[in-house]
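Take a look at this one chain, the form predicted on its own, written out in structure tokens.
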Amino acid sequence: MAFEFPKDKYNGKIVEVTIGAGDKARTVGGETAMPLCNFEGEFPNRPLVAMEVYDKAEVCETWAPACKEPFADVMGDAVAWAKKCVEEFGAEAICLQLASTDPNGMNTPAEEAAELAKKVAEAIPVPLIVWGCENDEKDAETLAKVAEVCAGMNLVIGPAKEGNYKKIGGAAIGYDHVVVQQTPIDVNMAKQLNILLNNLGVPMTKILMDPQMGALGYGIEYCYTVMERDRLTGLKQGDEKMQSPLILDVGKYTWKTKEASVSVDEEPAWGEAKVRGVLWETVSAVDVLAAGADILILRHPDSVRILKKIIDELMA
């Protein structure tokens, strides 16, 4: 008698986003089956390899000069970078990180940053995503320019929270864009969001979820099970508020962390300090990634080397 695999029953399908428009669109979403339950189910797109390009080389002086390097003849032209990304590491998006809007920080003018995401979108074969500087007045400010600024071409803006979703929401609508909606590792305040964005008018075929995370060894566990339960109830309750795909910013969290960026120097039993970064950042990539990741933000050019021949093995 041929073995056969035990197979569960889901009641709902991950919504199909699209990002970027023309020949840059990209789809990602449609799994109608758990994480790498692959004959369980549909999953018709793969997951997404982004990378990082930060506004201003300024904002990038704490980073390990493992990430330093592969960018050093780049980080101060955010364009160059971008493309540098695309055509030598193989990014299948960028995330254009617009830190230095901060106003507690070098408070860079709306105006100014909107229109280097235009440029950087206009430079690039594949789609943006734009990211604020995590203040929720001032990415309402900066976000709703950059949506106007690159009407039509279908970025990702984010994040979006409770604080400033009508106008970066009421933004994607009138622009045509994807939000990015953001809350903190838990899946009653995600549903909450995306039933706020919904009323607002944005429909569920342009919204992604960045439940948060933290960095192996930083809570990663929990981030994963959160992220578990964001897909269950969307997948087997078939809760149709929660079948958003889901957008992890990797590099940002891992990078950070003591473990990936202390010097040899500093301690000389924990390794070759470049080897160790790229290590923490893909093993927290991986961890994401069987949780339901569809995009994935990375800032190692190995790290992305690495996740994305592990893609490939497992859309196999």
Given for the second form:
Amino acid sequence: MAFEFPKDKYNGKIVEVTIGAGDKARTVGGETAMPLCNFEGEFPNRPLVAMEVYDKAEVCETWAPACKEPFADVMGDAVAWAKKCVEEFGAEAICLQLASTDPNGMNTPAEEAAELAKKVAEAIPVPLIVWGCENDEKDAETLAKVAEVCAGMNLVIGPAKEGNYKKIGGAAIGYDHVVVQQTPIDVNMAKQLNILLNNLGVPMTKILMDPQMGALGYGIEYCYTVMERDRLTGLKQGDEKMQSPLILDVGKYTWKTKEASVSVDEEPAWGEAKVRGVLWETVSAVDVLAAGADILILRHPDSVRILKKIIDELMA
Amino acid sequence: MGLTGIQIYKLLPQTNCKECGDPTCLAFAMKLAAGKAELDKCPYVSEESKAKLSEASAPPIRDVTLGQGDAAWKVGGETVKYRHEKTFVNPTAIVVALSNEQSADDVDTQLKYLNEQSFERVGKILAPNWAFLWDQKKDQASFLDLVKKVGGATEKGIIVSSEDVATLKAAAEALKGKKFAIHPVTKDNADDLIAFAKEVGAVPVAQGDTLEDLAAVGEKIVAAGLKEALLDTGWKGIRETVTANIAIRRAALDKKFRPLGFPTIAFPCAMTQDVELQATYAALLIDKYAGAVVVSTLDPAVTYPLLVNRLNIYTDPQRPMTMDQGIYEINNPGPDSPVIVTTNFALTYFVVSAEVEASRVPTWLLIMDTEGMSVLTAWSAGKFVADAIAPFVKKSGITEKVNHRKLIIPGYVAQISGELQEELGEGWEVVIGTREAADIPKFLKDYVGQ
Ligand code: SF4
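Based on the form predicted on its own presented above, generate the structure block for the form predicted in complex with the partner chain.
Full assembly next; the chain just shown is listed first.
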């Protein structure tokens, strides 16, 4: 029977953003159709699977055993941890989480954090993403320092928010890095922050957008839908301010949920903890992948294996 | 309605008798096309035209129910491609595959999960829905044993699957009186099985390796006048399956293509034996339009994340993002546990409750109805202010649950602490909490450590 596959038309293209320098450079973005619609558009770059590395062992104390175990030999040594992620677990980028810089926590000084970022960046053959502790003031200070110490390495630094984008954006232009801008699950606010960054002099080719991760069971549907709307605005309406590749901090948000981390002894009806935790992460990750993620930041090696396999199959 | 005014006009008597209240048949037809009139206003329309018009006004994707009574589960009936356009309505059925190659113990374990497993979340009960019984061994006797065993043990929906038509018919006989489905109905056996399905009241599951083949079977199902069917796009990889689901959703909604206007069923269980990978495929298929996903195990570590994913994706995005007002217990709080108050904006609740959970500190969370406004918005709108918070806290019932009178408020409304203290009165102490949710774990640990 005759059947014609109804194809959609688009009026835009996601910006191609290159992260990392020299041999380490990778490019994301460039899509001309909605996610999973390879049959009607170009998808020149595969979504990247990045792995988290934490700056200090102390900030990982409360982690689920399933997440501590694979990194037990490298926790506290971010360089070794990052290398292990690339060499053993196939990480396509590393996200250095500077959690210990939190002024309400260990308050690691910006200089120390920046030196660590440089060491990690030099030690790995893939791009480095440097994530702040999500305290606006401290992140502005830390990430500006990271940008300076790592000048020219084309790192990804963020998240830059409404409250600190000037300093982080300024440092990114000054020292040639890519900036992640983050707004709380809202198309208009995301667009507005891109405009502000452009006005500051940060070009679209140096911006990634973080629509704000919500974990499975903790608001992921809002994140999912705002991502779809972001993409439709960029691709269907052709809004040039909404064509940034999307980056999602999946691991951190999913593993802090009780469902991902609690032991089977505490919740016998929820099943084995490691499988449940990994699935909490992979289901959250595949949701945002389906909604248009270009970079996924994951924690568990099994999640990385699963998402890389699915991306291979979807991009084949 | 799928027809234009002119197409409808051709089906009307064209006598312009005005009894419908409109001056001409054409005017009435235009109203019908716009959904602004009911066909029964015209007393003269023929039975044949009625049938054609009601077919044209059928929903673009039919719904399908399997199982009986309270255990029945409905899928399909979807009207949009993206959640925000309206909402997804009938959540994907989670289906377990059972076969006559499996050990009896295995079947018993899965059957017990199917019947007894449930999780409660935001006041909703989440549970798996159907069983897919597969004659993997191609052996009628052992397959019928399986069908009878499962049929006798559950009221939930059942799909029986065998390549042998005689076996399928015998299985259907064993399920008499139930609402079940038969699989696979292919271009080779369609005439026989569609007639059979119609006769015994079974739901046909069409299968085709290509969308053309599938549509050919779908067309026969429509022609037979059956209103319920499922579509199986063939047991292929994740990319082909997702693409087929997108194509079918578009054909049904954008082109009103009847032969594919039914919910789909997808088989992650046939894609891999790796349970974690399989469940992740299933999650992606829940996102991308599958009416049912068949998995090889209902182990709770697998079903819990899948059921929560289904709940999230099928949540109505147009409902106000609010939580019910009340007391929420996190980490099993007791009489000495801290009490936090915040607003009922759903995102505020999700972020705060996740951080409190992560802290592992037993805590009472008071969620106050601020019409879904976040803390700062509600404060500036005069809804999250001292003379509203104080009576809410006192009436909430929290004073019967704790032996202290300390109330933690969000750091963003630190300025109301003095006034709130006054409103609450003697014996109360207002504690200023953190501005950012991310700082809650540290705050709570320090707070209870004092
Ligand atoms: S009642 Fe029927 S026949 Fe008479 S004008 Fe209306 S549509 Fe035409």
